[in-house]
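Heads up, the chain below is alone and in the form predicted alone; it's given as structure tokens.
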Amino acid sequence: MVQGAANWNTELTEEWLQNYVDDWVAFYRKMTSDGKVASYIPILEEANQNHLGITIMGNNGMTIRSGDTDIPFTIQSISKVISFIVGCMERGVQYMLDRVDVEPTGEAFNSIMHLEMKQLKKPFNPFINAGAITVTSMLEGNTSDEKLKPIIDLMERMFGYRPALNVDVYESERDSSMRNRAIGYYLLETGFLESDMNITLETYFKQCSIEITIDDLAKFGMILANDGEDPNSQEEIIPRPIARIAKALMLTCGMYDASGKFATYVGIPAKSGVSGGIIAVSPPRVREEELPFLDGCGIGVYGPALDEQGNSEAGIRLLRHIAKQWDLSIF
């Protein structure tokens, strides 16, 4: 049985927390059988659905790792957070928000139903595919590599190394993503795109195919938890207003059409991807009792077995458990 709450006032050593997290990962690994790996991108179907890992990086310097933490995977829809941040840094926040809204949809991430039915003047938010493709079209550059460069540049500043494109995943996405091409044609017809559709889609497929680890997600989350500043170097990586908007969007729109439930039951900003990754952000919080990571932390999770909404089945359950035990909720 998974361990319950501890007496956190007296047991906040790294070793003690490690034992608890190890126990929780072992317990929730059993839940991977309830999900299925993504199949609409053929190469993602090759993932081991029993994998489950987590990295927690605190602003206080403590790091907890457990489970399958050494498995590289592609960033997929988590890249939408980075492309939106890059767009805001390049073009300005107001320019971006004039062209992409910040409202949750309640629909699947690859749906354009509301755009068609309500004749909206802009996509609902930058984390659904229609909004993300629109954001990618606004990135500066005349080729896909030029548009992709500032995304990888920002990731290099955060992670400390330059992540690479997984060419096999990129080619699999490029050759199989008929729905995204349909979305692209719709956006082109309605005038949402600001650059050539084929270049925009090529960039979008590439940004989703950048290979990372859960340590990278935890580091990104830690920087967002610290309002865009790397607590290790004290360098501002992301301007504070942009970091805060990104966190707000992650809370309300980051978990596809399960975002409301995640906000209710977990209560922290997060963004998922169909490869099984989740980035979660716990900002600093004030509590009367001593709890783990009160100074804030970033969390990276990998669990490729997905639920019906496209989120990691075991990963969400693990995050929900940790958020409850450590009172991570921002509410």
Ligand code: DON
Contents of the next structure:
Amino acid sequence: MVQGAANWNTELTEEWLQNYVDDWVAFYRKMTSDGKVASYIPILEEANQNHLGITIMGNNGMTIRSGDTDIPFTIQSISKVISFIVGCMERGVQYMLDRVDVEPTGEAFNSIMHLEMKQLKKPFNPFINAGAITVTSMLEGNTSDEKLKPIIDLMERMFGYRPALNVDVYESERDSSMRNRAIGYYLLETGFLESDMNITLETYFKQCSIEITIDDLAKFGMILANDGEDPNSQEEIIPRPIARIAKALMLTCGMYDASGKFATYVGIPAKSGVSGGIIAVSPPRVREEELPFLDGCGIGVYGPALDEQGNSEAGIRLLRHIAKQWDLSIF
Ligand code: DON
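Taking the form predicted alone as the starting point, write out the structure of the form predicted in complex with the named molecule.
The complete assembly is shown below, putting the previous chain first.
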């Protein structure tokens, strides 16, 4: 018995687990007051500071939903996982990794320090803004809508519906994102961009502004937990090698300068977004005792009150608790 894991010596029914998760969400909702909703993209400040919700979708067909689960929000940086996957599917993994590295930076998601100080041959990873904007420039297509289409196509295959662009969020970021435009000019100067800078930034702002729910994140996470195959249809949605690289990057870079702590205290691949979303992936695991979701699950969390690293304050604490109770760590 792993220290800290609950003794689940009872039938792991959906109802039984639901009661526990409801209690945990109620408890960690109090922590939302320790965070602050994003404001550098002005419209994001309209989010409700106290919202917290979670959806857990298991490969075994079990789904637990608790808290604020029906709140639509924009995917933001979680879209970087999808754009990287699409780039690998379009161009091939080696093409992408020749142009963006797979190393964590330990810096904020929108830092440009390394670009200037280290005279890099390529951005550190595809999840910091410099790397993500580079990835978006590599996507096929000459207009933002052409570049965006395969991203939304992949979302539609995973989510079961075609998500829409939140135009208000797109316009709010488009009109306020001096930092990303500075990054864009750095990337233009260093020759990293493979498309027109303005088209690339327009695409990037749009991909971040696609509206989703935590059910969608849980479905995406479940497919990644299954190495790219949809457990319900047995259809390959994402080629296995690409799904595995995406999970490795999520583990090492997905939470930016909190990725080390998240890997240590939660121990599963995850990616955050500045509107408060987190996708987490619990691959199938072998344990001595019966524990929830042993054959894998995807988790979607929404909590717009952010910590200093731009990750959901209460969402991370809730995931840390669940990981300890259910011994989710892949280590
Ligand atoms: O580029 C930006 O700043 C936002 N569109 C996305 C940043 C983000 O989600 C960082 N993740 N916590």
